[in-house]
Structure formats: structure tokens, C-alpha cells
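A single chain comes next, written as C-alpha cells; it is the form predicted on its own.
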Amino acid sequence: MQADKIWQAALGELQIQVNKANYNTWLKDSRGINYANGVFTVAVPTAFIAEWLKGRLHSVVCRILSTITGSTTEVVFQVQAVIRDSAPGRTRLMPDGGVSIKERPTTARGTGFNTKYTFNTFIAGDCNRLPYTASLEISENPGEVFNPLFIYGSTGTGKTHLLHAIGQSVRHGEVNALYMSAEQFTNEFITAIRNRKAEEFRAKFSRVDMLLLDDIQFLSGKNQTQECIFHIINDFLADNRQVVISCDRPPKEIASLNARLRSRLEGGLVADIYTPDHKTRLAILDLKSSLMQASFDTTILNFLATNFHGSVRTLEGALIRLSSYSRMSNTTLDVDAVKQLLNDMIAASRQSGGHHTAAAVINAVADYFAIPPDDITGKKRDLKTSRARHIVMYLLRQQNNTNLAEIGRVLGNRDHSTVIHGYNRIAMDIGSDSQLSKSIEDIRLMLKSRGSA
């Protein structure tokens, strides 16, 4: 049996086992190119896709191929470049690994980009690795992979930064990029309707190679605007022109969203971006302070990373305040001075993160680790329960500023020295343990979604 026929059969099975978005993103443009000596070679467009498939679907693909071929089969993912066919809107993989070619009109370059938002000033971490890497890939091969790219996450996590970085990365080449907020798009569309220039409004997008649309949740309930953007996105995708969209939630959670538009948004790569973990916050602070030409002791940076765990903008605002005060007063700040200077911001940050009752925190941590709440407040001391108990101590102290005696009381009348030990264990590990940091951020999101009760 020929390699391409084997792979087509395998793709049929994979379509059943993976969701549509993952299939379209990672498998749609793959080809079976060789099968010999028990090794099956699959051609994919980029190294990023090859790595993802190797890490996430390798065992699944091997099992499916072994079933189809009737013998144990190993799979290898091989990168082969994608180039455009002469017919518009078509692509093909070249066996010789030829260079990707894109011929588009080079009219006015993209405008309206924030020069501070570049890839060089974006800190990548476990919280944003997928959208960051996908954005880099798009900037190098616009219209060829991850189209559309849909990035979602809460306010201040770096979505807008990535959109501007993509636009500025490609605008010096032969790609005409346009950045718009969904609100700006809506306002311009309404004006065009009133002036009977709707067709002219839509036509201007035909001169654009890349559309970067920010905060699309603004379109919720705006049926006529959604219909317009649906057709524009359709035009882009038909011509293999790149679309990148940001939102504060995934497409399925956008209220009153046109079903056809939702389907289009989910048809490419949907990548979530988390609030930065402790390690990433430290890296952001280090970079920002360097750009400000300000120098702060590591204990101060760690204090900021610990107390501002939500929006990156808030984190940067705290750093700006410290830098400004240090320059104006010509003094070197210590942690005590920082606490006084940022007292109001810390209180506001804790409030925005939600002041939750001890019971709410215990229940959220218990749900996250799938253990009974009574185990956390009881005497069990296995590794999983102890870790969960220490996280409760950390959250109650760090987020609610609950005193040590009260934390000990709600956790089964434990001694304050036990609470200090548990809190310090998490505070010490959070900077180096990315999984712990992500767990705590996930629990915070759970608490936020449940309200302040």
C-alpha cells in the first residue's frame, strides 16, 4: 500500500479521535511520503508542528498506523516547506523543501502599532508558550499555518502585545498588516452604513494581507457587525491571508455570537494565554526595570511578583511608581519602603483578585486536587494532602492577608509555626516550580469564577 493512501486512512481515524480545531491546525496539511522498514514518514509544514505532533500525538499515530499496516510501525515527522501554487488560495508541499513564496501588492504598510510591543520585549513562559510560538511562526509564514489564530486570556496577559508584535514583525517585508480593535471596527462599520458606504468599507480590507483584530468579545450581540466580519474573514481565509484575533474568552463562551462566525474562529488554532506565573513575572520585572534603566534588589522584585499576580499592566505600574520615587528622592528602596509606597496598589490588587473566605479557599483547593476538604483541615499528612494544605496557607496569607493564628485555627487548630513553615515552602518553591505556579493561578481563577463567597 502506498504511503499517501496509508496516511489518508490514518487521517480518517485521527479526525474521529481529535477535535476539529486540533485536526485543522496540526494535521490538515500533513502528507504521508514514505513507508519502509517499519518506519512511516509524515511531511508537515513547520518544525513547530513536527514538535507538537511528536510530543502530543506520537503514540496515537503509531498505534493507528500499526493497525492499518498490520505490523508495528514507528512514525517520523519531517519538515517540508510550503509554497503557493499558481492558483490563488492553494498551497502545496514541495519535496525538495523549496522556499515559501508570497506575491501580494505592497501598498501602504501597517500603521497604528505600539513600538514597545515587540517580540523582543515579550517574556515567554509556560503560561503563554503556545500563543507566543504560534505568533512567531505566523510572522515568518503568514497565511500558511494557524489561520486564523485565536488568542484568548484575561486582561493584561499579553494578547494585545502579541498582535502588535506580529504586525511590526511583518510590516517591513511584503506584508501589509492592519491592526484594529473590535470597537474601532464596529464604529467604522456603523459610520459606513450611515453614509451608505458599506461596500467601500469592506473593500478596503481587500488591500490588506494580514488582519489583527483585538478584543472581539466587543462584537457580542452586534449581529450586523458580526455578519460583516464573518464575510471579511471568509475572504481572508479563501486567499490564504492571515487573520489573528484576540479575546478575553474562547469562542464558545462569547455571548450572542453568530454560529457561522464562531465556527470560523474555531477553525484554526485556539490558544489560551494564562496570567503569568511567578517565574515569568520575575522575568517581566527584570526586563521592564532594565528598559527603565532602574535597578532594584532581587528581594524587591520578588516582593512585586508575589503581590501582583494578575495583570501585567498592574505589575508594570507598580514598577513605574517605585522607579519614579527612587529617582525623585535619590534613595535606594528597601522592602519596607516598597510596602509603604505600594500599600494602596497591593490592597487594590488583592481586591480585584477577590477576597475569599477561608472556606471558599479550602473548597477550591480541595476540588483542584480532588480530595475531601476535611482532609485538608484534618490530620492526613501524605504528600498530596500536605501540598494542598500548604497552598491554602499561602493563599490565605498572600491573597487575604489573614493572620497566622486565624489560618492555623481554620486548618484544624494548627500552630502558627506550622503555618509559617507551610507558607514559606510554597513561597520558596513557586519561583522555580512552574507546575506549582500554574496550579495556584488555576485555583485563583476557580475562586474568581465562583465569586467572593
Ligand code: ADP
Given for the second form:
Amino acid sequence: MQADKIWQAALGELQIQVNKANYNTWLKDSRGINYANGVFTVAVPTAFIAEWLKGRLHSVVCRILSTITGSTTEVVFQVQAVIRDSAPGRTRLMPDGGVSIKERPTTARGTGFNTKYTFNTFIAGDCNRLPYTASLEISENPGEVFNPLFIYGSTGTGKTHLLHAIGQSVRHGEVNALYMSAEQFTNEFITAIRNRKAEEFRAKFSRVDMLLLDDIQFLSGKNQTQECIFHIINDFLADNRQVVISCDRPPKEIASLNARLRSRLEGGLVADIYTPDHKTRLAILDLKSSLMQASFDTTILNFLATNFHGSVRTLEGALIRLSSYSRMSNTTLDVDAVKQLLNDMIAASRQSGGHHTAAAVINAVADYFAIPPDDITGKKRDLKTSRARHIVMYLLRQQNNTNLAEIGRVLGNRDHSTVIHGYNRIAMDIGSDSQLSKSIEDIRLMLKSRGSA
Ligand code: ADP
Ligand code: MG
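Beyond the form predicted on its own, can we have the form predicted in complex with this ligand?
Every chain and every other molecule in the complex is listed next, the one we just looked at coming first.
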């Protein structure tokens, strides 16, 4: 039997066994590409999806495949960026060739939500695939999977946007969603205590179906507030009410966080979001300029995407300046004019750090471990050098969203699976290895103080 026929049959079976949202999120774009010697290879669009399927559905898939083929079959999930556009009219092509799950109605009347932040105005790309698909899924099946969903990433990567998008999408279905920043939570909690109304404060959350809590890093060191949030989150989880949390770092990197709360935060899906790559930045610029009813030449959009690679907020700021200038002056801008107009913003964006060149990261890590930079890019495989190399992979992937192939290239032409492996090693160890998380924090500080752009 051919691999694709077998996989079609398996997908038919999986569609029955897995709920619809899970199916759409993790399986819809997969293909059966090879079946040999009892091993069946399934192609999926991203490494995240491969990891997820491996972790959650591996044995189910093996069982189904074994039944269909009539002999014991092992499955491997392999990343391949070829995706079918299976439902024309309902799907939208994404900058990385992926496809967004569904166009959604813009709803959002009422309070608390920013009507500009919906799924329709969010560009999905490799940088946010996992949190994006998880958010879509949650808005369809709140409380059923991924509870809590914990989204983390640096500033301006779209975390608040996603929280609002979820809230507005489920409001449509009569779910009472509450958006709150952790700062707002803290202030209300303190006021409640002062007025001896702590009970009422907590009771307010029992009337909420979904809690969207933004920027939880703000709670670092605030013990009493953490205790209160811990109990509230427990109440939500006990009744399968959805909790979505955002943070600028993973739970294990939040300093002075109550251990019980940390373990709650890690108990669902922890999904990271990176600063977008060039293609995604272009798609965001394209969308945002049409929302502003401005139109710019591709060379100008390209110029912006090349010069602002940190926060999307900064990218948007540049676009706003250009669009108001061209409206006021009633002129069409060329690249030279744009360069001049944005001179200060480009310099500030470079200075603000967050984006470090690969060379700067390699040098900082080499200095930290007191080894020559050439060892990191070279062939040495001793423990210390490998560790240093993996940390470079981790930092580049996290801080800069340099793509995997590019990271491999600067590290002496290593292939992208080696990079994923290195990244995963650090991402996994960082929780249990406090020395490692301290090293990474120190290297980040080093990079910041060097201000390398
Ligand atoms: P964060 O909360 O991570 O700091 P925000 O959600 O406030 O970031 O995003 C900052 C700005 O960038 C917002 O205007 C948001 O609409 C925009 N933005 C970020 N990521 C995307 C994206 N993937 N698609 C569209 N807009 C985005
Ligand atoms: Mg935010």
C-alpha cells in the first residue's frame, strides 16, 4: 500500500478519535510520505507540531497504523514545509507558506477588549505558530485542552494581541472572558485588602468563564498577590474554566515566584513566541498599512523589515510615522526620504538591544566559558564546548528568532536538526539546572551591557 493512502485512512480514523480543534491544529496539514521496514514517516509543517504529535499522539498513531497495515508499525514525524491549501475561501496563506486555520468574524462589542486585536489582524508565522494555533483552539474549546495556556516572549511579539483575540473570539459564543494585566490585578487586590474586601475580590472571579492574565512577570516578589492568584487559578482549573497567561519569560525564569504557582503555570501548555522573521515582518507591514489605509512601495516595506527586527511595536511606530508624513505632505516617499525620516528610530532600535548579531552572541558565550569563539563554530565535541554551542543556539533562536538554517550556517554549517536538538537540550535543562539558567541570565546581561547590535 502507498504511504499517502495509508495515511489518508489513518487520518480518517484520527478524525474520529481526536477532537476537531486538535485535528485541525495538529493533523490537518500532515502527509504520509514513506513506509518502509515497519517505519512510517509523516511530514508535518513545523518542528513544534512534530514535537507535539510525538509527545501526545505517538502511541495512538502507531496503533492505528499497525491496524491499517496489518503489522507492527513505528511512526516518525518529519518537518517539511509543504502545506496543502485544503479549503479554499476559508484559509489564508501565511508568509511562511503555512495556512491559518480559519477566518474569524470580528466581534468585540463591549468592554475591556481592543477591537483592533483580533485573529483576523494577526499574522501567523513560524515565530508564533504554537501559541497562535493553541489560541485558536482555546477560543473554540475553552477549558478542554491546554489549561492553562502560558505564552511567553519578549516585548512587542504579539502576546497582548493574542489574549485580546481569544477573549473577543469566545465572547461571540457567550463566554464571559475577563482580560486583566497582572499589574491591574495587583492594584485591585491591594485596594480590596485595604478595604477589607478580599473575599468579594475573589468572588468576582467565580463569575468569569475565562481569565486572560497579561504580563505575569509583574508578580515577581509579590507574595501575597501570588498566593491569591494561585487560589484563583486553582478554582478555574478545578471547573475546567480556561486560563491564559502571558509573560516576558518562561515560568522557571521568573524570579521570586511561589513554587506552587510556578508548577500550576507549567501544568498546561507553555508556548514561546519569538520576534518575527523577515517574511513575517513584511506580511505584518502589508496588513498594518492596509489597515491604516496607506500604501507603500515594496522597496519601502522591505527597507522597514530589514531595519526594524525587534519589537513589532517599533515596526508599527515607523509605519505610522511614514503614513502620517506622506498624508500631511501629500507626497510619495522614496527610500532615501524614508531613511531620513526614520533616522532616529533606526538608531534607537539598534541601540535598544534585544537583537544581537550571531557573532556578538558567539563571542559573549565564548568569553563566558573562557574558550575561543572558533571552538564554538568548529568541530570540538567535549562537554564544555558542546554546552556553549547549544547555548548559542538557544540564545539566537530565542532572542533574535534567527531561523534554524541560518543558526546552523553561522555555527560552522551544521544542519537544522542539530540546531533544534541543541535548542531543545537547553530549553529542557533550564528548568532543572539552576546553574544553567543563571549562566544564560549572565550572558544576556553581558550582551546587553556590550550593546552589540
Ligand atoms: P506584547 O504584548 O508581546 O508586548 P503586543 O501584543 O502589544 O505585544 O503587540 C505589539 C504590536 O504589534 C501590536 O500593535 C500588535 O498588533 C502588533 N503585532 C505583534 N505581532 C503581530 C502579528 N503576528 N501580527 C500582527 N500584528 C502583530
Ligand atoms: Mg503585552
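The term rigid core refers to the maximal set of C-alpha atoms that superpose within 1.5 Å between the two forms. Numbering follows the first chain given and starts at 1. The structure presented is a predicted model; accordingly, all values stated were derived computationally and were not measured.
Taking 2 Å as the criterion, Phe119 does not count as shifted between the two forms: its C-alpha moves by less than this amount when the rigid core is aligned. Fitting the two forms on the rigid core leaves the C-alpha of Gly378 displaced by at least 2 angstroms between the two forms. Once both forms are fitted on their rigid core, the CA atom of Ile362 lies 2 Å or more apart between the two forms. Shown is the Cα shift of His58 between the two forms after rigid core superposition, which amounts to 4.0 Å. On core superposition, Asn413 has its C-alpha offset by 21.9 angstrom between the two forms.
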